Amino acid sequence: MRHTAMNFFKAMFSLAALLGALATMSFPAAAADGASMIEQGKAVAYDRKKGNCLACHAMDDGTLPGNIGPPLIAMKARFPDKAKLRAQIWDATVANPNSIMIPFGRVKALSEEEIDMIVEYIYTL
């Protein structure tokens, strides 16, 4: 009887612990409305006040699309490191000092969280 007790008490102990760690963990914020990361990028991009990426670039279902940029398509194919991709839209010119790109996150035209977003969702396209 003496062990099972200690088992329990041992089972217990654990589980206590496994969700005191769970409840540690940070988990990746939705928005107030349940949008996902990736819906808000497309938000952001599409924002006309904010990434405006239609101004330059057809990409998924935008409507009047610039054609001043490349089409964003294929674009796990084109950036395989996601990290060159965010580091693009950061700031183009590092890449190519003759773009014409917007540097938004060097002239903090969008948010760290804004760019992280816009990635997140033109990676899927």
Second form
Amino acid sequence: MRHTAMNFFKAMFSLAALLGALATMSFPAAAADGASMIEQGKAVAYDRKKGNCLACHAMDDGTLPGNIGPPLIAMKARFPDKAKLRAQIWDATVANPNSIMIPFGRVKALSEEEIDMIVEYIYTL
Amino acid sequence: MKKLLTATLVVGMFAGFTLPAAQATPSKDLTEFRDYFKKRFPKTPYNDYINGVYSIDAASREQWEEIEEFPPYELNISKGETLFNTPFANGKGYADCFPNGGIGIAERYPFFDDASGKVITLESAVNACRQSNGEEPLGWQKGAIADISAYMHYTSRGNTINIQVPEDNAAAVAAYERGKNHFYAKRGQLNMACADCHVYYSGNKIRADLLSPALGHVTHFPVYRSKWGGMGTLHRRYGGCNKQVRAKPYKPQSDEYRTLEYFHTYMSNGLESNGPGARK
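Having seen the form predicted alone, I'd like the form predicted together with its partner chain now, please.
Starting with the chain above, the whole complex follows.
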């Protein structure tokens, strides 16, 4: 229960932050695209038939996450190079041949665009 | 540790083709398999693995024990008993096809049959019995066959599983190797092996589900699953776990699943038979 409440506040907070950021942008159109890309990325990441990242990773406000992979937090700090993050999602078996993580790009479980969206989204975590 | 073990297994599997004598043998595999789980779940007594996921999860165990007090499969056992004792049109019955009249022998399955070169599972023997007596075979995954299997397993409760893979019998060892290969190979669009979920990440959560250890997996089959709303055979479960990784399931009682069952059951040697079971 407390978790849900906290996540709710966190979500509200990031929403507020996002709206705030939008307001100060000089190019609202581009910013709106960015924001919707992040939102879409989140939707694809959470979708059980798409990324279903929560099966294995705790992340953001996702409920009942699995604990097979590490929590997806501080992504920017852990992956200063965004391309490396994308590569990890595209095919985790390059870094670890025995990885249980689905090689989403290689097996076409996600499209290139969907992976781009997820990268944008988890880069905010 | 995990990488090391996988690497050893993979190397062992490849090397096995060229240097069979020096490499992994079924009995060495079994020792390694048990040792792995002993280290992974030091608090779980060996005999408790027959309880599947509940052997490693105190939280859900209590609920399950309550369910087992009024087991949902009781009706299936009695239906299975009635079916088992109903004579065929020719007057013969199942008891005539099995050693000891079919009572207390379920834990001897599967075994490798030299004459046919096939792995014989209990369910395949039930249908073979029907056909040799001029009856139609039953569907493989649920219904009558699962009930008969449930009854036969019930009469085997407490017996020790002791599957033989004679190491001097090349065809039996080859069947075992095919099953082992299925178990450790990545498969499906999602690229996961049985071992990924039930060995390396057993005890971890995949979303809200705790992954059971493969040691003791087979002891309590067939299983009444609330998700199925009834009994299902081991091969039904195999199909479900193949589908989860978007792999096309094999046919029940195909060579693929029979050999998988052969390997999988051998890995539970030494444990007590406690079927049928109840699962969510």
